[in-house]
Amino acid sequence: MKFIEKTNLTSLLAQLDAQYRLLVPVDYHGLTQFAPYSQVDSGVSQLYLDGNVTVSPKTVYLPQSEAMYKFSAQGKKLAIEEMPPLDRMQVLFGVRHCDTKAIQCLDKVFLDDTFADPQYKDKRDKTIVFSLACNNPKATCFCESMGIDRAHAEQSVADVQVYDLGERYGFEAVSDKGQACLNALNGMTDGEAKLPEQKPQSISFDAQGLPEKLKEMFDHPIWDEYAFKCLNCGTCSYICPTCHCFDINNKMRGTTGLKLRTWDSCMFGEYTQMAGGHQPRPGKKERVRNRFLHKLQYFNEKHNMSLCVGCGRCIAKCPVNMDITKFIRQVIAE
């Protein structure tokens, strides 16, 4: 393991920023998210390593709005121009373990065995992930109940494992890409260290058998109970690190335009509305049910993993205090 004193973290980040496009967790007037390190260096934002950010690193791989390609039309002639790939490698520093698991979930969707989304793949291939172990969970965190290891990140995603060791940080490469990155950094020392003690999470439950239970509950009255308070505002899906639904539309100016991919939400009434006007999910009950079943049953049946990673963002930000952990515990108790 390699080490730096916490007082030297700024120097380390400056080295990474000189070699790569560096993205770090920042606090920008109360909004925590990943942003270029130049914002911290210039004083626009502050580095935020005290907990998980509100806006997940999903935005790095699947931006809220992204141009898929350019096009121009002249009469019956149509010309299409692909969007340029990333021009340099980038480092995503300080990703929590629930979010590395979330990126693995996104990989199942966008790097499918039969088709790989080229823009998503380009970003994944050109990103080095420094994952930060979580010693002090927030009150809304429940990642361990969803099978997340807070000491060791998802190895298919993380390249460097980072530990907060009190007065210093420890760095351990978990991929060749991560090892090459660490080897190029100056001012680090080698040694051994005992992993820090992790404070327990305040939310804890056993989710074993959850997908199987939900399979028998499609018409259960529990859906009426949870749909009653839901506003269908979409906050939960926009803040979630694994929600990946999007709409495709055009932005035209004269004879040229962009084909845009923009986040959408299954909570919205227009989401499943068909061209003839039919709506297979006409009410809140059907939309809430679809969201919970996709997170906790459908994705598990297809990929053998939960689409909920226990980050707690939806609990913290829901305007009517909808609590997915309360729902899970209620289902398990049935």
Given for the second form:
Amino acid sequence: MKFIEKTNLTSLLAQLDAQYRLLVPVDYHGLTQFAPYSQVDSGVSQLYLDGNVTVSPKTVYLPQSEAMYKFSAQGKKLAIEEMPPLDRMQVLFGVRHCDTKAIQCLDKVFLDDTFADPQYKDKRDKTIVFSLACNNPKATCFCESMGIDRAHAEQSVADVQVYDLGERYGFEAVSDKGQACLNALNGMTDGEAKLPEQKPQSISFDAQGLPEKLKEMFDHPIWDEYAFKCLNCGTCSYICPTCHCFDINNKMRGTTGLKLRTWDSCMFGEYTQMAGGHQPRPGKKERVRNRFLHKLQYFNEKHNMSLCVGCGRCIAKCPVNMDITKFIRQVIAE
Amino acid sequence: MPNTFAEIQNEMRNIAKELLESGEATMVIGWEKGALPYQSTPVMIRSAEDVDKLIWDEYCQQNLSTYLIDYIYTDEKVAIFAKGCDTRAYNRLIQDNRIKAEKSIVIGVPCLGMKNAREAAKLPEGAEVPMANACKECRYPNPVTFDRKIGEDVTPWCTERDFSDVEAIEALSADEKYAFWQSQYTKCIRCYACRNICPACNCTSCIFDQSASGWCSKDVNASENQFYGVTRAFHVAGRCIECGQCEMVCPSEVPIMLMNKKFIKDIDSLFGAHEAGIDIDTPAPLSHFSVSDPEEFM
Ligand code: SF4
Ligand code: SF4
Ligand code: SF4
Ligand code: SF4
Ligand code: SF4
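Following the display of the form predicted on its own, present the structure of the form predicted together with its partner chain.
Then the entire complex follows, led off by the chain already shown.
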């Protein structure tokens, strides 16, 4: 393991920032999210390492709005201008373990065997992930119950594993990319260290057999019980690290335009709206059911993993406190 | 008279039981305890056996009146518990013809002010939690309309709104104002939680749900987000009951109430003092016109 004193974190980040495009968790006027390190440097935002951020690092790979290409009409011809790929490697510092698992979920969707989404792949290939283990989970965290390893980040996503060791940080390379990156950093010492104590999570349950149970519950009254209070807003899907539905839009100005990919949510009325106006998921019940079943059943059936990684964001931020863990425990007890 | 939290909670359960057993109500909407000590959450009770789920504490912030909209075209008769602000919301929804009095039973509950759940989430366990911002300035903690009421009226702790936050923004230069709102609306993720929780935002179809219309694209950036924020602020102007829920639920901590209060301040000075939703007879200032209205721009 390599170490730096916590007091030297800034100099380490400055080194990374000089070599890469560095993204760190920040608090920007009360919103915590990943942002370029320059925001911290210039004092616009503060580095935020106390817990997980509200807006998950999915924004780095699947931005809320992303230009896919530009187009313009030139006489009777249409000209297409591709968007440039990332011009350099980036480092994503401080990703929590739940979110590394979430990025693996996104990989299943965007790096499918049959088609790899080029824009997603570009960012995935050019990002070095420093994942930070959580010693003090928030009251809403339940990643352990969703099968996340709190001591080791998802290996297919993390490049460097970081531990908070009290007075110092410990770094361990997980991939070759991570090793090369660590080797090029100055001011680190080598040595051995015991992994830190991790406080137990207050929400804890055994989710064994959940997808199988849910399979039989499509028409269960539980959906009415939970869905009635939902506002059909986009908070839960937008802050969720695994929700990945998007919409494709045009933005026109005169004869030129942008093809945009923007986040979408199964909670919204325009989602799944058909030509002619038919809406197969017209109300709260159908929408809440879709979100929960996608997370807890469908994704399991398709990819053999849960699409909820237990980050607890939705429990913390849902305006009506829709509690997915209460739902899971109730289903298991059925 | 039940007056402590425990006594009121007990009475809530008794009334819910009575209404459901007699068939006077087909469902009762109240609050139950949420995942964390500082979260209370709406609950629907359909059977007298379940009334013990109901709770009454300092985090029962969410307004239940808006749920009545969901049942307007059903045969349900829905009973709701309602604090002062919730009854103002109820009146506003009646005025907007979005709910029907004969389909609902309002059980008023005088309120001592709710706590700031967002701050509670940031404070260490056991720390003193401040009152929610909107509650600090609430002048109507007692139900302004009800079919039944639990407990005795409380003495309002605020008589006049504090506009010093609005005045501080008004005092900025145009460039400073621009920079301030730009930084705030950069944060907005357009989740529409502020709209969907709002009793004044009750349109059957909202322009922001019609991206094909071209009014506002799904592109999320400071400019389109501000278009959303300003449009919503204009649309709730004169109808906003100052419950502060829009700001409380915003995951991005956009200071939405600053804008709402600016409109309230301007409406008061242009059209005379107006308190939305304290009765159903006074029309909202921007929902009707009178020949004496100021029209300096014409
Ligand atoms: S579950 Fe909560 S956050 Fe999600 S759409 Fe419903 S009200 Fe909004
Ligand atoms: S559903 Fe909720 S807890 Fe699960 S991953 Fe999404 S935001 Fe996190
Ligand atoms: S859910 Fe687990 S990995 Fe995620 S922030 Fe909480 S403790 Fe850390
Ligand atoms: S605008 Fe905000 S404060 Fe006003 S009624 Fe709506 S939610 Fe309440
Ligand atoms: S709740 Fe906040 S983030 Fe969501 S749309 Fe409203 S202002 Fe934007």
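Computed from a prediction, not measured in an experiment: that's the story for all the values here. Numbering follows the first chain given and starts at 1. Only residues modelled in both forms are compared. For the two forms, the rigid core is made up of the largest set of C-alpha atoms that agree within 1.5 Å on superposition.
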{"item": "Consecutive stretches, 3 or more residues long, displaced between these two forms (C-alpha shift of at least 2 Å once the core is aligned)", "value": "74 to 76"}
